[in-house]
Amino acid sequence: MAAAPPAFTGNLKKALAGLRRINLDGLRWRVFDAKGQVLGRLASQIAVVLQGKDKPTYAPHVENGDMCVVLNAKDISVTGRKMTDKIYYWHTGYIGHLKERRLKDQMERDPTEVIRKAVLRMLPRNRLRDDRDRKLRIFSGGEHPFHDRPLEPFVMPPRQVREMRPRARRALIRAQKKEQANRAAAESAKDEEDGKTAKAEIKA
């Protein structure tokens, strides 16, 4: 007998709002697994899902996405010194009141924010943008109201890594001779410094 799935202790009407306003008819639901995930090709795939991309039916003016529930917002990576660099601003309308919060204290206040934004702006800005929105389900941690529907995990396409351009290669080349020249001078240098001080021993 199959254990029952964790029940939802977050906000289930924040979660179920908007879905009677989605034809769910024919749609798959695609869960991704955001722990470890680096933020920027996180919602790149999402984008891809939500606008149909990945489908042979695709149009730029039909909405065709699918569901995308979106799992462990709160252990999204990212790299570089994004965490304390980055920065969001928005303004209140009122004169002066330009606001900013940086990443990691978005991430602490509401990480599913992070994943939602980036997603978003990665979408074209058109009439289709606000239904793409509802069908993008993001929850901070492992728990989620969608057991009962057919689920199907994504996998994230293999990381694509350019091959070094014979100029950068060059350039790395030559800091390994220069590091490699430098430890051995640095090692001749203390060779001799050791045999001056043992004749120095030596005569005493």
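In this text, the rigid core denotes the largest set of C-alpha atoms whose superposition between the two forms falls within 1.5 Å. Positions refer to the first chain, counted from 1. Everything quoted here is computed from the prediction, not taken from an experiment. First, how it differs from the form predicted in complex with the partner chain.
With the core held fixed, the Cα of residue 91 is displaced between these two forms by 2 Å or more. Core-superposed comparison between these two forms: the C-alpha position of residue 17 differs by less than 2 Å.
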Given for the second form:
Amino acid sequence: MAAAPPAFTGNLKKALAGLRRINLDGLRWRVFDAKGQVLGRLASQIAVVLQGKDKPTYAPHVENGDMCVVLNAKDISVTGRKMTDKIYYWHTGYIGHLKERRLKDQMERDPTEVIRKAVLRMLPRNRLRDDRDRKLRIFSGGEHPFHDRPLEPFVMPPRQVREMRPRARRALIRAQKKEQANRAAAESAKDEEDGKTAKAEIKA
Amino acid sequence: MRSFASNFRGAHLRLNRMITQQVRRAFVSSHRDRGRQKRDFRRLWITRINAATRIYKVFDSYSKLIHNLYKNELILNRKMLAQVAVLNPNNLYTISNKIKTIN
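Could you drop in the structure for the form predicted in complex with the partner chain? We only have the form predicted on its own so far.
Every chain and every other molecule in the complex is listed next, the one we just looked at coming first.
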């Protein structure tokens, strides 16, 4: 919702950085909501929009992609065990210095970097890549300082979720049944307690 | 050959040895790229048609569009008619409607 624009916390400077370098505001401002989206699937859609490949006037030598604003970057989700097991590696150039960081830690440090890396690595490595990076604005919360621009929300295409493998599905069903049993037990315990207190009241 | 090289850079247009080399390279690139040009443009048209079908029409993708065109033997639509997509989007609609009615 259009919560008061002045309530945008976080570096305004970083959000507006380099906006002057992007010429041609005949571009649309597409807003992606990352809440609950899967990381890679969202990133590929962003990459397509950022390159301008959804416009019939696409030309590979001209940078004509739309501005992409991504909100709620901290609510991005990943399937499987990637939250703990996906590791970002990078080499600093000094021999033996291969550094690594897990997705979990990266999310704690700077959740916007996760999406940024994902999108940048999906763009073609050419001279337009930096300009495309400049068009991509990611915010970890839902606030952004661009309320005075004509924003267009981006509707993600429907996702075909693969049906669960039998073992995983059985585990899920077991977990659900356990939860139901717990809840039932909790309720019955509560009923017993209510019954006891009622009896106590009657006795007293 | 010097006149062919008259818009080259620096020593490449002044010194005979460099002129011969560079002119040879220029001809080779030109020959190779005439073949490439056909590939590149077809690629570009396909990307554009893909984008246009996803925006305007009910066919969700280039592949489905082409499949339907071939099924209805509308071969006259070469990829070149991505120009249609850029300039006259309405004609795209008429084409797709025609395909659907024939179907």
